[in-house]
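Read the single chain below, which is given as structure tokens and is the form predicted alone.
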Amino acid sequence: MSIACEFDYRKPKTLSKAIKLLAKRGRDARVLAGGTDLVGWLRDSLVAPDLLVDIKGFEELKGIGFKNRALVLGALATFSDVLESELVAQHFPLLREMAGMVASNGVRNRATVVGNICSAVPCCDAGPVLQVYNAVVHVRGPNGKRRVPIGQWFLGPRKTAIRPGEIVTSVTVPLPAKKAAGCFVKLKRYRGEDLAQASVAVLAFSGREYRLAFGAVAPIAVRGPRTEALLKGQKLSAGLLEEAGKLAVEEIVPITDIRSTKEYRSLMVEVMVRRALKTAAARLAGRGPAYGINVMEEDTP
């Protein structure tokens, strides 16, 4: 693999020094953590930074914890870390389900959840799930610390609310106040390592409340507020599921690209919403398939 551009590489010993380096270079600098997206972009000349700041050695950015009734994902927590966390498995199984559908074992061992949302590609797997959990992104920069709700994080394809000189230090995922269960559905062209053609995340709560979010069918990961309002307080029936699927299509803006046509994405989102809702509701009731099973690979409609 060849990289066409030249750049400086720095591995500072402290987070404060990393922030100073980033602030000095501004938008000409990039943070290197897992590197699974960044290295590919460098190879394909999609980015050409003057400086890479390696943050992999910062202990304070590693690990997964629980504080103030919220899961804390350090900036260096990988998807494999999520899969191996008993805390995640017990309290945030939807997050774990999503992590298991990311690429391959090799990629999951290096790719970070924070890096996934910082890359901000429309098909990022973490985006829809963090949306339905109402996650918060924590950043630190030369002007101090900031909290950015996940709904305000994505600004466009590969564009986020981060400012020059800032580093994301963690993402917090609030523990749902009510009993909840979810389902993450990812549509791919084949089994194995592939980017999503479309994805749907559903979080169902006791009291018949639902949150929905979509990936790879709009410039950013988006919630479905109109579909959520339709479902609120309603018992899921075949007719309501059909209506929800059709309404969800009105809340997305799919495109045609190398992985799919916009028409196919729209058609499949209808199916995905129905299956995700049925699965989340069944799990909430204590039945349904185990987490980790992609219902788009099942035969039942």
Second form
Amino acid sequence: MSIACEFDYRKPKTLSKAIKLLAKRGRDARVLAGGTDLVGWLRDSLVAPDLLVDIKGFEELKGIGFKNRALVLGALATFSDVLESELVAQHFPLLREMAGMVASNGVRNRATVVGNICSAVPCCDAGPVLQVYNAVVHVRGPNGKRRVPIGQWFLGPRKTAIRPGEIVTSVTVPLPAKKAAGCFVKLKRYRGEDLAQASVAVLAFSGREYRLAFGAVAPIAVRGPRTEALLKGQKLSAGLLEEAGKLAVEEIVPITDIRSTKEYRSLMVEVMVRRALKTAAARLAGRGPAYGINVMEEDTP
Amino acid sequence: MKKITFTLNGESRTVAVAPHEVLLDVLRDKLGVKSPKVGCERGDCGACTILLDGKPVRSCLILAVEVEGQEITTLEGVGRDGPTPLQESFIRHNAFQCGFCAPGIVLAATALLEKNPKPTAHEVQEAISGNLCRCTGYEAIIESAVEAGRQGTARARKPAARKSANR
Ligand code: FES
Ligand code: FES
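Alt. form predicted in complex with its partner chain, vs. the form predicted alone above:
Zooming out: every chain and molecule, the one shown earlier first.
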């Protein structure tokens, strides 16, 4: 099946030209980076822009760096770049664990992390993980630059805080101030490359502080502030884990769709939260399983 | 229509495309390169895999206009001077049945072996993740790539390797 809608394609020489073009064309224009979502949406007629602005040429948007004690993921950094980054492996293992669970190698070679949060589908894998890292989205537009905390970025399914004419230039991930370890759990219908039925990200800090976020169980990737408050300063006893799992379910609003029912999502999130917390805490203590394992396949409660 | 020029299997090619034309369709229908297959057309099956600047990607999720100036390798380019040792290994293991997935898997495994000449079974599995095969169950495919790694580089076309095909 080919793409039915026709559009113009431009690849400006500079970022400021791209922004001018986007500002002029407003909502009729779309930014094209890896295109792994956008080309699919065009094919399915979910979007019908008049113009695509390809930003792949801009050197300043490429690669992964470290600045002001934060990881800088350029808008063109792919999930494969994340997986290959020594910096990420050493200091942001939760990010790496998530990247390894995104689609397949052939998609990850093209799909960008920034694109993932710009598509902003409820099941996007980067959302929950960037949420627990308190990431910041950096945007440039006709009126200059602005920074949007990830907590204010997602507005609804496929809706973000971006305004017409703006381009996301990077997302920065602050290095946790304390020793931290995490766990990303992605529930899928089968072992292969599936979109998430539900996902849970946990970041545990020394001093018994925990951050939790959920994917695919609400219109956007959300944090679990009540569960975080319950856990703060506490030792993770079996009883507390149980309680946390139950409370987490109250913080989500899952729906029934092609991948799962809302009942199943709720039941599983309870289990996922327990396992993610336990795994993150064990990793923090230096005795957890290696990053990248699927804790839903483990034989633990 | 836009004229784009890129390198296809070592040769410079120029073709006129409309911006909404998908690379997979342009390769197959305008340039006659038929090894990338039309499968799911949504990034899930890997049948349309090509190497773009050496990396396996899904040509069903790329617009043709995007590849201006880039280098594309399809199976036609990999096997141009006869089967590579990797392909010989696939033959020896009888790794494919209908062969629909083969171009994508050969390319994904070729790219892996260039980066990582002696991959483990797990690394092969990761590299061909999302390259679905509905016939074989993958075991022979994975073993072929691991063995090709053990025996030498993926692309080197040594006479010795040629011989094993006539075994
Ligand atoms: S046809 Fe491209 S991934 Fe299936
Ligand atoms: S051999 Fe038939 S799909 Fe793989």
